[in-house]
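Presented below, as structure tokens, is a lone chain in the form predicted on its own.
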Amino acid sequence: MSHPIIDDLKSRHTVKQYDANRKVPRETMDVILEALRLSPSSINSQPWKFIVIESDEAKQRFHDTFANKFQFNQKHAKTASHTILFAYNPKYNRSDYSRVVDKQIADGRAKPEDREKLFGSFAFSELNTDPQGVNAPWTKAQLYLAMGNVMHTIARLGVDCTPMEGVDKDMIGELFAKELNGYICEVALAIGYSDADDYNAALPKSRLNKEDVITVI
């Protein structure tokens, strides 16, 4: 099949080695971050924070989070142009959702007089919340919608990336406590350009056959 979207998905790969001398241009990062902001989420909840690691100081901090485990991803902390920490709110509540409701009103998506009606959608959040107010499995799931969205954007822009679940949430929580402010990071996305020695860039794409994973009825 020939189509620009398919070409994007065929060309993208998980980077194993970055070119530390190549930085993603500011204007390209602006597009990536705006695409990230525009990502979908259940009931438009947006129960997330995205911490963008760009400075040498922040890269060193991220590098230090690999002290105990997942050292195979540690090299990306300094060689990638940027890394985004994807963090979720483990106790998303009505007050959090009110920010979404008020922004919808401010953007002209809803009328001020309909404000209370807009909270009807919050019932879905309540369905995913336990008696202790924890809805982390639901809010964490929203991160993967955002990650999938931004990974395609990155591919379209000719930039490379590495999704990483191999990160230490406890160390990240400690060393980035100020930025996270109670949110939890268990997944990150390194962004940059493949090094010439990145073996994965040259390997052919491999996926199960269409008939093995897709059923049209």
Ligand SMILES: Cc1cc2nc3c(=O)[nH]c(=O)nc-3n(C[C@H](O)[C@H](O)[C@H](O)COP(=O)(O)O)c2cc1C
The other form holds:
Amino acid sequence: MSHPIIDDLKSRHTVKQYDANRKVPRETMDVILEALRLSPSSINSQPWKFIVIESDEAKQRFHDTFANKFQFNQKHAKTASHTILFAYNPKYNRSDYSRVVDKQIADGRAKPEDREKLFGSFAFSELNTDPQGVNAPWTKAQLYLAMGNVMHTIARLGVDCTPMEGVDKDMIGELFAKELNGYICEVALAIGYSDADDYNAALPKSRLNKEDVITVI
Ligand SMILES: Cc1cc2nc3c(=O)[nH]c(=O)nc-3n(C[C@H](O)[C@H](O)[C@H](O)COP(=O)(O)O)c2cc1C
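The form predicted in complex with the ligand, contrasted with the form predicted on its own above:
Every component of the complex follows; first up is the chain already shown.
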């Protein structure tokens, strides 16, 4: 099949080795971060925080989070141009949703007099919340939508990336406590340019066949 979207998805790959000398230009990063901000989420909840690691100081801190686990991803902390920590709110509540409601009014999507009605959608969040107020599986699911969206954007821009669930959530929680402010990071995205000896770049794409995963009825 020939289509620009399919070409993007076939040409991208998970980077295993970055060219440490190449930085993603500011203007390109701006597009990536705007695509991230525009990601859709259930009831437009946006129960996330994206922490962009750019400075040497932050890269060192991220590097240090691999002290105990997942060392195979550690090299990306300093060789990737940037890394985004994807963090979710484990207890998304009505007050969090009020920010979304008020922004929708400010953006002209709804009238101020309808403010109370807009909270009707919050019932969907409540359906996914346990008696302790925890809705982490639901908020975490939203993060992956944002990640998929931005991974395609990155491919379109000719930039490379590595999605990483191989990150130590406890160490990240400790070393980035100030930035996370109660949110939890269990997945990150390194961004940069693949190095000449990134073995994964040369491997053919491999996916299950259409008939194994797609049923058209
Ligand atoms: C949510 C998620 C987590 C992943 N975690 C890691 C990881 O920690 N380290 C790694 O090298 N690759 C990781 N991968 C990459 C996958 O192994 C890769 O996407 C898959 O094998 C398909 O290969 P491709 O991305 O090159 O097309 C992850 C991918 C996803 C989507």
